[in-house]
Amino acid sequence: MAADFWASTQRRYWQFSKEQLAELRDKLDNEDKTLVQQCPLPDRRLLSHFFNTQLVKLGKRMPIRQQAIATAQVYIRRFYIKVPIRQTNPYIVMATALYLACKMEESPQHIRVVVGEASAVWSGSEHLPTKPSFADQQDVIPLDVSKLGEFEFYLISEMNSQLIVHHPYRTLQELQSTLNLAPDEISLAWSVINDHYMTDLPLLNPPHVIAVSAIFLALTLKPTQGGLQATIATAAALSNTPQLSKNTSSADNRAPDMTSNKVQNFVAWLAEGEVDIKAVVDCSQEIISLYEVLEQYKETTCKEQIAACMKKRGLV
């Protein structure tokens, strides 16, 4: 599973712990504390969502594939391990993620097609602070594609070129058959799949981690199993679990709501593999934790937040 990725960059210089991601975001922020406090900015992972749903908004407009989409996301997250992010233009940031990532997904878009559609899609007094006038109203992105150009640089650089990213959809189409998953369920793990880019998951697990824990949720948030519920309540079984044993009745024993074969079936295949059980289920319960953070996510607080910001800075 993922084999290339245990040779790749990826693993070698973008995969962290939680403590270390941690000490390099409080190294950010301990650059400019004032700042910090008089430019607050929501929950990462509610920022997370209004990232992810302009990137959508601006990729359905060219179109784009959506694993183009997840890896500007990627680009964004690791970027902001190292810049912070209140001393930059967020959209000109996703703007340019998308543009990078989409040559490097091999269906790139020219320049002035990415400028200006991001500039139809952000432009307005919507993404401003106050309300202008007509005359001082600015575009959020610049309609000058050479400082996309340049900004496209700057990202490469603050990722030291490395830019390959693989993602758990492989692993998941891979496993598709040795798990004998249904369309359905297929839809529903690629859907958790697209959902964990708003978390850290992509910098903290290799992608075939994430894939068998967007398995793991897809077949048990079912609303016959009881969602979200049911879902903690298997993942606390699996958490219980001393080893990768191999004995599948202490598995069933653990997890008594499990009434699905087909979940008896994917924990006995876990509990026989190499993957790491522990992480599969640190994995799920972060995604559930997100859906949960997701429940008071306003968008027009993310807009205004870093509107301000923007401003303060004299960004707009």
Contents of the next structure:
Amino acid sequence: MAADFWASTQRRYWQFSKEQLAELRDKLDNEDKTLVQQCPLPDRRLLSHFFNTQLVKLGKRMPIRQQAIATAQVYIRRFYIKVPIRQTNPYIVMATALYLACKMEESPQHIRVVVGEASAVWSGSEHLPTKPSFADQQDVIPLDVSKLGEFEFYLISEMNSQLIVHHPYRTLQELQSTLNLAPDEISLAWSVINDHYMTDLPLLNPPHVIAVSAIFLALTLKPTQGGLQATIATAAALSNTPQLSKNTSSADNRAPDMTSNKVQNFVAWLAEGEVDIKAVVDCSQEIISLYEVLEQYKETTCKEQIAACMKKRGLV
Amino acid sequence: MSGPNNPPSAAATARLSVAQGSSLKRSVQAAFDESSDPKKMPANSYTSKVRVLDKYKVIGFISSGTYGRVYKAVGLNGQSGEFAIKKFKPDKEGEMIQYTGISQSACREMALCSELSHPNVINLVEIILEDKCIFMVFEYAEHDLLQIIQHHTQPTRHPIPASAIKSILFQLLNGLYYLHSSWVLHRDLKPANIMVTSRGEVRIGDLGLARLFYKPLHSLFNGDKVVVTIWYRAPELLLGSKHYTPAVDLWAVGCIFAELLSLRPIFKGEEAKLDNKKTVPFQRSQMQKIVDVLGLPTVEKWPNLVHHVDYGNLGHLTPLGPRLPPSENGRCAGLEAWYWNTLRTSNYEANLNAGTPGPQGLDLLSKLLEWDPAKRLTAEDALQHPYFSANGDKVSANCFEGMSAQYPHRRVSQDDNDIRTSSLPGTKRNGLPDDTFAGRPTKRLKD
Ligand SMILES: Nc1ncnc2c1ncn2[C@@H]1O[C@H](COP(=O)(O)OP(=O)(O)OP(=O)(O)O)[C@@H](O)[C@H]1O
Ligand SMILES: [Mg+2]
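Taking the form predicted on its own as the starting point, write out the structure of the form predicted in complex with the partner chain.
Let us now look at the entire complex, which starts with that chain.
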């Protein structure tokens, strides 16, 4: 499975344990404790959701693939474990990450286009009135070509020029036939993958584990299934007794409908031991709790807190 | 952590003294000094944590390529060894050097070189982003195949020993097999891009055009329109295929094999230039050169041939090559004739030291120069070819093994006066600066 991932810089330098991540972030916070106290920011997942929506908004104005947006999100997450977010203008970070990601994902956009569209999105009606020249404005993004170009150096340098990101989408496609997945299941899993970029999972797990978790969720979260509770129960059962689940898959005759068969096949396949079941369960739970957290999401809160933070730092 | 608000490092001062202590011409040094005055940096700007001149002493200029220039350097502060530093410069806007965004090609090269690690692929030491320039620091390779081929044409033509060719080819294929199994297409294999260290190790270099080819998320149609220097360009690309595969690299290996034997490019066509209409013209001259040796391709041998945009143009080519040097009995057709003729004129049989690549060499060559990309040998299969195992020979990991003669060192020049004007990435190169083979074609559109 994705043989190339094992030798990749992603696996060697950009996979962490939860503890390692926490430590890295604590270190950043400790660089300027008062600033952290004075400038509260939303829960990281909410903030990530904000970034995600902003990137999608920007991406919609150019022909950009989902994968470029995914890569941009990974870049941002990597960057912010090396640089305190409060010392940056997140809008510049987002625009630059997307610009670079487009080049790496083979759908390059001219730097002027990215700058132009970013300015249009972020200095438009939603934030502040549009003006052709925004240098003198209180804009969230005092962006020009050379600023973005310069920030690109910063971003690449913090990532040690390790720009190739392996995504779960490929594994999803590879498993499509193995697991006999229907189009609606694929597309559900696909959107779960899209969503996982709002969590730390890309820094915690290899892409195939995430793909398998997304399939797992897609199969069990489908409206016909028992929903969230059932999923969690299955997950828990799986993580505790992988041996048992193998037996159930062959012996269980209570649920003859197609999807359940699929779930059983999937469970049987999991039990073959190609993937770390414990990691799959953890991932699935992480994604489920993301969906719970996102219920509190308010775009304005994110926007305001970021703005206040930048103002404090004189970054506007 | 040197965030955008941190003052530039004090190391800059130390660096100056190193620079002044050297006996170099100002100009070479200047290439690394431009706009590096830390005092000019606005407060809110990017500053590199590492300075190239703190770590390396530049000792001369090697070559200028499409995107920048390559310098030779030695390590400082206990870092021993020699290095090749490839410098990418940003575009100039008027007088000011500005950040204009890094070219996609440089991004790919940085990213891919950071991932790859193999004894037959050039080793990247580090990348330094400093003063609007990108410095890619590579291990230094004393030779490249272009230079080795040239050396054998002077003062008179004398063949590259068959055992050396075998070793070179094996190492090249080994590196290529690694690239392909890492989903990387090189797309620009040619003698100048294949380095050889002084220990006779082959290193595939110049990944500026390389790309990942796994699908379906990476469509390979967009982006660069012209790929691979024309003499090494595979027939499917010449016929307008947009669906290229690792097989394009193996065609190039075939061309390089032939060139190592004959010391001349086997298919030395002239490039039809892109006109303003932006339509890619049919590369008639190049195609004719191939047909001159291989004859016309047929649908029986290459079923997909008919699906190529320029299939119709094949009819305009001359079927058999009148320009092919006649062999002894006056026949001139086919790769076989070319091969035996080449061995004879290159003195492979007469020259005992050189040995001979023999009939297995021909078999391998014909399977690399296979019209149909689907039938062309893969790197993996090529490595298994009897050419490498016949006669119980073992292939040496040092292509110079057993050779008495030494190749001259890479030319390193101190005259680099035009550094400020000629190294802009947008400037299209005309002819290689490594001049002896003037007229080697260029490719590459800047993306
Ligand atoms: N590691 C190295 N050691 C020694 N010389 C090198 C090294 N890398 C590159 N060179 C020299 O510099 C030349 C240009 O390098 P390279 O091919 O990487 O640059 P480019 O600008 O991408 O290429 P091109 O000439 O194909 O446009 C090479 O042909 C070779 O002569
Ligand atoms: Mg080159």
